[in-house]
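The chain that follows stands alone, in the form predicted alone, written as structure tokens.
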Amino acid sequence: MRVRVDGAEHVAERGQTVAAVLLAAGRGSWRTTRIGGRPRGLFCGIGVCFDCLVVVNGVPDVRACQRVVADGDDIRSQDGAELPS
């Protein structure tokens, strides 16, 4: 499957969650901080931290380690809370 993360194309394979694919692409972080624009992505793993929050297909507010990705997803990193689009 292929998705794109920031504009550029990644590859991904059936079953992989947001978050899976994000590191596989050598992401380490893709939102901030609400308050002090500091960095955050993977911390729990399993959907309580709320740290994995990432824009998908201009729906903001996405926990990365929970949705698993689709053929053609379109994934933005979040910069503190945004609106839906």
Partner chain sequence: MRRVVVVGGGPAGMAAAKAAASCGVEVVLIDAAPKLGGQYHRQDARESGDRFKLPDGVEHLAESVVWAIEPILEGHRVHVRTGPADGPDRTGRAIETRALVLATGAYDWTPPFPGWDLPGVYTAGAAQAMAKGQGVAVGERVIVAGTGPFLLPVATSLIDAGSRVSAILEANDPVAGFAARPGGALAGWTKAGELAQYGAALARHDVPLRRRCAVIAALGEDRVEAVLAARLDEDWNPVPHTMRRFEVDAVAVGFGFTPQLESAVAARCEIEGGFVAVNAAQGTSVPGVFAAGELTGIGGADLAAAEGAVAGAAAAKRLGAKVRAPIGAMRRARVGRRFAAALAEAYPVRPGWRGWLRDGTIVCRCEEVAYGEIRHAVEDLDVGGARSLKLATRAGLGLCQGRICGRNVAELASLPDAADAFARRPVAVPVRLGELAEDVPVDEAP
The other form holds:
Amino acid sequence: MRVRVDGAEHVAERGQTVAAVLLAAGRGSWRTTRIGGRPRGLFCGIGVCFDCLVVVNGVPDVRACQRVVADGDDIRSQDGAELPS
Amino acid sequence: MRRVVVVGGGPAGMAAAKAAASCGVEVVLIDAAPKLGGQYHRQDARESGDRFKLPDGVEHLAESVVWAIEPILEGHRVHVRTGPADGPDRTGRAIETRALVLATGAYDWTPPFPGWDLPGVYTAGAAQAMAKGQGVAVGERVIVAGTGPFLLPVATSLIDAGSRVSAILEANDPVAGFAARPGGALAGWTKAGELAQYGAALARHDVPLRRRCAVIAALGEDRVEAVLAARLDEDWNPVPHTMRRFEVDAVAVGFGFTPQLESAVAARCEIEGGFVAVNAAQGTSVPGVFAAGELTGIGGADLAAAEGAVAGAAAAKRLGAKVRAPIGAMRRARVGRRFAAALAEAYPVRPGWRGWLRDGTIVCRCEEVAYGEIRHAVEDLDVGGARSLKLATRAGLGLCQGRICGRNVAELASLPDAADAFARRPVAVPVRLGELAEDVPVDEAP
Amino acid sequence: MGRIESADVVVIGAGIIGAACAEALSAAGVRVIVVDRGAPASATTASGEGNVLVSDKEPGPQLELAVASRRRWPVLLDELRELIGPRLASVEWEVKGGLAVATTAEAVGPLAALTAAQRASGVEVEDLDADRARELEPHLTEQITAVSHFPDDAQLQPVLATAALLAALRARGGEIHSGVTVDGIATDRSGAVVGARTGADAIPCRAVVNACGPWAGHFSATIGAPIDVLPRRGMVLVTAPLPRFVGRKVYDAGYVDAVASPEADLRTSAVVESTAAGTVLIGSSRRRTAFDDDLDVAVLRCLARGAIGLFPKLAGVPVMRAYGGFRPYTPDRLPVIGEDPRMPGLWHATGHEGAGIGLAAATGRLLADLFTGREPVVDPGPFRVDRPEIALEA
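Go ahead and give the structure of the form predicted in complex with the partner chain, now that the form predicted alone is out.
Starting with the chain above, the whole complex follows.
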């Protein structure tokens, strides 16, 4: 499967989560907090903490650790609070 | 038509579904993951197929979240969205039932410490999930810290995924803890051998296990570059002049588990000491609602499965099915609970962790609320109740709804009954307004 | 807790109304003790949006009180800042303005009638065309038939405001006792109040103020001077934090109608606004109920639909929380503020329904005016306790 991560194409395996694709691509963080602008990435890994938010296909506030990638997904870092496009 | 609804697809939920189905009732099992197993029996998501198979008569709703539980006359209406996680195009469905089994499990408890919000700090569960479920190591050089036997399999999973584990820091001294308890506490624990295997594997990789030690700060600008570890006294206060720096790019922290309570709270189940109160048949204080697994107390997969089998049978019985008393499962549950009590005693949480915080340490990660702000609200504004403290500081008001910070805020502010107050989440997981606005089909109570 | 000393007045209930009464009394030199069975600002106050509105009130005594309170709040906040310092007195006060939006042809007439009457009562109202409205609120729906702008509508954070009022009370030597339940009133032979009973003890005082909010009716009945105050439940949805989305309080022009409705069954009407934290709050529903806080998904669905009707873009935004609160409802929709002639020394300050945060400043002032015999800030007549709609037979 092919997905885009911040514009760059990556190969992903079926069943992988967005978080796994991002970590495997060497990305430790993919979101900034809306108040302090601090980087965040995976924390709890099981859908509880909502720290690993990412924009998938224009939809923000998606938990990277819960979302399973689909072929052609457009994955983008989330900058603070965002509105859906 | 008689229908049991089971929430959760881990050991407890699977056992409940099997037990209920074997009594001839229809079962719907709802779970967020694509595959069964929960956190304990996490499957590699990249392999095809499901290692676990549920009997005929069980409808497995995978990739499905229960976002609300609504009490109705003589039962509950369970609101479900099915589809890609957090996506706007999921399918909605509401399922009514007179026999609801909650098996929603638990998640890692992590006390806050300076730098714990840096990328590269993971819960032990995250490190485990990524390694076992996705084949990804969260770091190259990793330190594992916290308390409890779970740290050992986490460390071995990390090694299997390719990490170098610098050390395991165990905040307690479990040998002393077990010794303090009368003999036989661990009788019947089938996992003892398993733990020994983990120990052997870690010894092979020269991973030192340091007792009475903890990571008390993570260092780095935009990600973890090192951690500070210290020896702890009996109350978990750092012992002066014992600080040691570990150069790592990741730290996996786990200090035990917090139950995922909101479904039980929504169903109005009584909570006791932070867990759902149940009777010998796993019945909660609410007729027709049963709870099994970590929701009722932290005790591991075997206990969860035993409780699940009891709960499933009890739920079927509630619907009028002819049920043989699950005597074997009840016995296993009793043994399991003895072990759980021994475990809790061997790996307690001590209050000294509060001293690891600085005023600037983030406590609520979502809303970026620092410890100093919570102190200001409590000491200067005299804010006392959980609800008003949340509103005054915004701690617990973010997207995780206090799952991560609730227990910590409650302890730091000395709030009573906080488990319940912070677990009141009528909207259990976020749903998009467009989803909420939809009319959804309702499977009515038979 | 040790034994509580005596006071002139014991205020029962540490919500914003109780806190405002206590603050105003203490400012007039009265010695006040506030008691609450729970923690301050932890019930109705904590589930309020913090509205300080003039736009949603029908002309009459309610609007008069609202106008007086809107005028009083900024003055009061200045006084608090002076007394307890800016940090403790910081309550997120914001004059954000309100927009009443009609989206159907039928809603145009009633909105025009309401604004005409409000103007006549001295409320500033500006009629906008759809383009101007969308300039102010770019995400607003295109289906606009009429819009009125109320520049004076304001907002504050109710828990912080209550904490500030109580801090002022403390600074003047008053006391606040959490976790203390008043279960009776001690009276002398003539039937006048001489104390507030807390189990075996009593706090000696010459007056008590029933500021128990939705529980005021229940409390008044237990002490033998019943007033007709009942809980009505409101629900609010909270979205995930968003970048600047809506600047004002924006509501469907049907809102006033829903708030003013006396019917028990469900009324919802869209009210959408942002908080300082970036979340968007979506109200508003009213359902008269017992103290039943079960979730009702049908209510959430109505709120979601209403909000999307005003702001279509919200459809893709996550709702992360829903909260409900009980509001003290009276049959004639007016608060109860004053002394109870059936029991000298018993005062009531309750019945503000969903408007208590906004009305608190003038309510406290009015109660203190009446207590000390000053010229009242507004005509107290419409709020008196012995009106037939309120005073029940013991």
